[in-house]
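First, one chain by itself: the form predicted alone, in structure tokens.
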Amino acid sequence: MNFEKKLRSLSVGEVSLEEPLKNHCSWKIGGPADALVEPGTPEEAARLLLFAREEGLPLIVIGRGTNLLFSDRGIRGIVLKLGSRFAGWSVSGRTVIVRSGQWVPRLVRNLAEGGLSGLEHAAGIPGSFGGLVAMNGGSLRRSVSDNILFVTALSRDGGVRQFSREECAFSYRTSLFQNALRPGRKGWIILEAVLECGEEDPSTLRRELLRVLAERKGKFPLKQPNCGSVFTNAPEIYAEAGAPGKIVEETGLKGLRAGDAQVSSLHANFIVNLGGATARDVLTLMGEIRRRVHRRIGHWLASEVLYADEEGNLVPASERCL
């Protein structure tokens, strides 16, 4: 790789070349990235963005890859990972500042131990905080945006801006930051967010966390690689036909396979990797699910999952189904 020496000389963080992306997502699927870089500061991330722009290289930003499907061919460019080197949080009263690389379950547990409430619904979501904010994630009909005051983000040009909750354009499982990932749009990379929490007795919060985790353990296939919920719980479809898992199950698709990708027998809105699944397997299976569901209820299911293609474009996986 002709830019290896220059990339390593710029102090942009930890650099790994020809890095298998299956090692950086919960589905355990994906070919190699030309370079995967893990910055530890906003300055390192900004230098990497400038380098990619000057070199004309594709660049995508990931957290812990819990909502991503990578191309089998990998990515011909740079993957900027905001992971453990970009983690941490601080607390002042009921106000919490969280960096985007923070692992969500640990954050939720520690806040609860300190008597700070509001994120218990996210206890079992095994992703990074930045990813949770970008997709306005949550469970139990709640979202992380319920507690957000401000989000600080880095532009692709290296500028830093603070967004109020209203400016983030949060809605069900989406935000300004997710929409900006679409090709041709200016993207913003979440650096940190300010939360306002409630106060509650730690023992009460602990019981709630245990309840949430027990419910997830009983409902979801936690022992097989997966990305969590595949299809979005669109309000208009929910009102007519129910949640995606119910729709897919009632269409008779539990256990349906394409290669080593399979609709979970435990929860029909999960696609599990039986061991050797490829992105092609997953897209083929998603396509078949969507076609059969459409024939039955007249609606097309959209995906929560984003697909990262070889050129570094991030699009909803439902737009690339086979």
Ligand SMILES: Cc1cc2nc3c(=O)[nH]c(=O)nc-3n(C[C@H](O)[C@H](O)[C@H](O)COP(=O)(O)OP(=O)(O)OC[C@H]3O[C@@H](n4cnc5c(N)ncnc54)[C@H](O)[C@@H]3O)c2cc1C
The other form holds:
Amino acid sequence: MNFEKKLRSLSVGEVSLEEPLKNHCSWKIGGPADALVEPGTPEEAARLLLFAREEGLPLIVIGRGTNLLFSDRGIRGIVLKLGSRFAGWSVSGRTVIVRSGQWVPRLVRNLAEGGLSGLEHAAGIPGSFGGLVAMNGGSLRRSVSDNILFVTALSRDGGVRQFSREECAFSYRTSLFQNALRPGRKGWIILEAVLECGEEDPSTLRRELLRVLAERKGKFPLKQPNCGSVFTNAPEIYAEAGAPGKIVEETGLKGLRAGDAQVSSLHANFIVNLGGATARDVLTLMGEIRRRVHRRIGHWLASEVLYADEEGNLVPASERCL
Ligand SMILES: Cc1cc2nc3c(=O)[nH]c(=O)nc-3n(C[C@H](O)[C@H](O)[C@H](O)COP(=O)(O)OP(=O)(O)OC[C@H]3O[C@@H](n4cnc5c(N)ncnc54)[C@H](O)[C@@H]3O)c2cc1C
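Please give the other form, namely the form predicted together with the ligand, since only the form predicted alone has been shown so far.
Complete assembly follows, chain above in first position.
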């Protein structure tokens, strides 16, 4: 039985073979994955994990690919995507259970309309809820972990476990779940999480959402493919030299180009794809930025963006710069 028939016979969800990964990330960059599978239930996801394990195939999990740079050669293995087929949430009082494929902007808007507060800072973050939890994403000095009570996750051998907030090892833009299922590691796939929200007048929340969204619209190059902030805001560098965008701008790098990848002229911590950028272009540009910044301030910037290589390793893109 070939790869495709075997996968389909297992009932693991929607299977696409030789799927271009540039269609599954906000940078619009990346070669084909041998298979991209979108499960709709935890059982389908568990069957897929066991299949990958038995076949010895690399497997990575993604949401909307808004924090990922895929290799130009794609991935020789399986990409497990938790997206719209794995979406939804339920509310009971101030407690909200959210499935990991849920599109974050819609969740934030709906919670606000229902008078539930806490996630306003995540308005406009264009990812899945699972991605937001794995990255411990947020803005305005807040993170999604501020409102998390529990996370339910699936292990490589198909077992389900509930983690308390403390067990999730949340820290600035990272968590226990980042790099889920990286080969050789005991990884976890987030299935859902329980949030505890506050209560607030819906019209107050609506005003706050509009304020956050307007601020983002003015600051970020939202019309060109990008991956959000490229470099992390490390506290020790911030204390000396400020935020990464300011540092890159003051190094005179706005507009710097490598192929079709360019440092945004609107926000210097964003790299935009001018049309035909490759992963190689982005890694070359990041390398140049890091070297010039290091020369000026004596610090190496690390990236928030993760690079997925052909073997299915997920590492900070700054570790693979050219
Ligand atoms: C225009 C723009 C603006 C942005 N602004 C912000 C911002 O203000 N604040 C911010 O924090 N981020 C921001 N980002 C980055 C990004 O949107 C967030 O990190 C987002 O939460 C990632 O979600 P995703 O579904 O796209 O994850 P992906 O990029 O698909 O994956 C990111 C990581 O999460 C892991 N992952 C994804 N789903 C799961 C799961 N179910 N279980 C386990 N691991 C999983 C992946 O393996 C990978 O390691 C921005 C991005 C863009 C393009």
